[in-house]
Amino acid sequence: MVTGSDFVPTDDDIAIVAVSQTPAYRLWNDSEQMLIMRCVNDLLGSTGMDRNDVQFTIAGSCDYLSGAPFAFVSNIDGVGAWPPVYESHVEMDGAWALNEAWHRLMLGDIQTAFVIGSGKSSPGTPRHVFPLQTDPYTAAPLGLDYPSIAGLQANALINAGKATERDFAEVVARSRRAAMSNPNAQVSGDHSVDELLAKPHYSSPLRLHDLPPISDGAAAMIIARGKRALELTDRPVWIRGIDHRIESHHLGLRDLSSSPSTKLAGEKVGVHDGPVDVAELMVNFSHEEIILREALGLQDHPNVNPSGGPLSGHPIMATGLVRIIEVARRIIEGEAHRGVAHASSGPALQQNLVCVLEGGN
């Protein structure tokens, strides 16, 4: 792969040309559309584009979060319904919207796309919503929620000899300390490991700080093909690879102490074909960082989740896209040249997406 100053993009090369995200709010008192509109206006302003210059729009969201049927239809108001938009939607995190947009641009008949992820969780209780997505015969009737499943996975990790509760606390302490320099974080602070371990269990062996703070928020980006990307920015972030893998939704059919789907996705996109300067992983529960580091070969990497990650703010349906944005932003600002972003969906890292980004024009 040709990189750096010798790289000349073709029309099959697709880049992120602008990014935007809102802070992770504990409670957003306005509509989800207003969260989206804020990001869209940022993107249009930074690129000088008009709404009718964007040829495709795709959003990731979940109607169940706000309790409004077909909320994804009204969310298009945040983009602007006129001029008429060519629009799609995924009932997934915005990272999966990026995956579809990337494939859509590869068809070659359009040059630009909006990618959006948004969620307003405060009207409801995600802990009661997401058990409905688990296996309908065994898990859903039990009301087996994500924190409980996360506790089972954390125990599996301990029983396999791969981690301890102190390891989990170290992830939290580092993440919250990193979040102190992140203006979009909902939770941050300088906590010692011993202080965290003194807290009571919430879903044993996990404590409340091992869980992500549920947030309202949105994130968005504009991606473009080849020469069009260079017309829109002098610091494009090229998507070198993106891959999505799924494991069984039957928890008993998986080794919960590992993530083969993440490992396979990382291999497919060539995570280690070059140096990794920064990695943003969708660590919704502290123990997941240990699993994901192992799957991606980043066990000793010093620059994982410098934003604080989801443990500092979790705008459901935007969290994975935020991971990609955080890597892209560091490349745009010259802090990194090549990075890896990860997003997950489903209980116990059931679905995993890995994206490799690189600077240079």
The other form holds:
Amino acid sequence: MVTGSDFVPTDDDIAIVAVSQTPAYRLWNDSEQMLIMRCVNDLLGSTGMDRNDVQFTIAGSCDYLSGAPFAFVSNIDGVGAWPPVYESHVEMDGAWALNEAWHRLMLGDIQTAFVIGSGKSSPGTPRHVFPLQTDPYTAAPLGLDYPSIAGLQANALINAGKATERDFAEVVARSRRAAMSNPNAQVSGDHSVDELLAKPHYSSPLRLHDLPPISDGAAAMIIARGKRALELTDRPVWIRGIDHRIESHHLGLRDLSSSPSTKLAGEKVGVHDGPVDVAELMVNFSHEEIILREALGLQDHPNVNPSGGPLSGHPIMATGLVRIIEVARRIIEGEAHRGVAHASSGPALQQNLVCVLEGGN
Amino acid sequence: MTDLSDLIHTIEYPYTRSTGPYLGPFLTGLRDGKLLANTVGGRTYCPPIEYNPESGEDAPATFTEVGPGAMVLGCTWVTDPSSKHPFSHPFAFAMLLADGADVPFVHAVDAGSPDAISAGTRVVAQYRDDRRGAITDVYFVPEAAAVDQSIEPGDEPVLITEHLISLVVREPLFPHRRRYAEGLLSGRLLGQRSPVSGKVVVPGRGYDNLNRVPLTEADELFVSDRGTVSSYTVLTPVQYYGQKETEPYIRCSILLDGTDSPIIGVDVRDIALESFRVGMRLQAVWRAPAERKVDGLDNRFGGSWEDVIERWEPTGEADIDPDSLKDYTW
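Pass me the form predicted together with its partner chain as well; I've looked at the form predicted alone already.
Then the entire complex follows, led off by the chain already shown.
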């Protein structure tokens, strides 16, 4: 059911006016710039804007993934290398690029921004890359990889009596089934929970299907301030709020079976100040959905990750932005009026960003 | 013919980190066969912590020994270890609470079987024979498998800990780069012409970055291997890790005849620096076909020039006016 709050946008409100994403590819055999260019051309085409009309560009990407130093500089080719753009970059998922762009537009002197997230994980080995994000003295030399940390977190969830391996399999079964209607999904299918539980462990209690696929891909959007947003589209998606919270990088200082940072971000951003028609959560490992639903008060919500979520496609550095795009797209298409998107970064949901979106003009 | 299969690059960097007043004593302890902890806010931390996470106040740099026993609070069984893990056979990562400590840490347990470890399992620290003052000096085993070790303390405190980072990157040559590589092996330089601007770039990028247009095989053409020096510098090699150069050499950009963007990163070693200049005309002298290789090529800017072109020879033609090359320095 599509419902609304009493929100009336003003010129100081900021809206998503167009969204674009590539499919998640197991291997995109061309440059990351080409992925970005496809999204940028798509956005310009759908809004009728000239590239020079977009006043700010911000991208999230990670040079470590494809092993190409300064790849983030050549990524600007995808936007058009000349005339120079007013540009910023975050070594974070594109969801954090949106966070910066949203704050940037609040200053009021510019009206529009490109937000981009892109990544090619296929050339490298994520399991080797991401331990380098952990503590360089006490964790990185152990090769403490994300699947192993996720295994520790899933085990903590079971030890706390909050979930079972069957619950994890149910998340996977539902996600892959949902992904069957998502043309951008890389992994989809109809699997029974028992069939999934019969597979061997990978990083126990997780199995390989509890992990995200390795993907290449990009996502992008154009956001604009109130008046300009209404000039550019008759279906603006208003950003009602974004909040980002971080927990300690010492895993031993955290209760891995819960996500207080997500809970706090959700409260600050007012997730339940209106009806939640749809939620897209950055569930990189199946057990995370259980933790995130609890943190956001969405335990029994019927419409979480209708895209299939990251378990069906995980273009690292775009995955979080894709969550926001998936919610925005449903609002644009009239399937939802108000929704919640979540993005995470770091091991075991260390950092969490929650964004509330709402339609209406 | 050189194999045009996947590109494989290894990116390595040997990090040498100073250890400081907290982790230094901790890592010295590991080298000497001890687990050290410190206490702040009434809680004992192993590894030691620099600050009280509750208040941010400095923690004392005074240490007590904890362990060697520890309790498993949670674990994951790693069925398929990566090359970066402490063991090449299946093992457990576990959240471990050392005896005498209040805050757990993650480390590896060589438990033999997933059935041998779960929350509540008692484990004991074991030390490697080859200890380097690093977190990898220690590992854990279930209590019953522990052996007594006699460890001689070292002389000097551990002030530096080393971690060699090594990432292997593997990808196919992109289709346009493959065609470019095949051109090099046949002694020809393949460029791409934008259908929008008409500008010719070599090597092509697979797109026109000014007009955001993808370029295809239909936009490709062979260009001249004769051109003009448009800029240069002299590189004096610094002897960093992995450096292979020892002598100063010229690195230049050359605007090939009929193109609109210079080739870059062309190294010249056999023309005297005193006579080298912007505007100078050069002609490629290709290696014999059997000697050409492209395995140094990547998917980005590199032209792999020296692997296919033996040297660039002055043509003796009159120089081009350097002023006319100002827009082609890079």
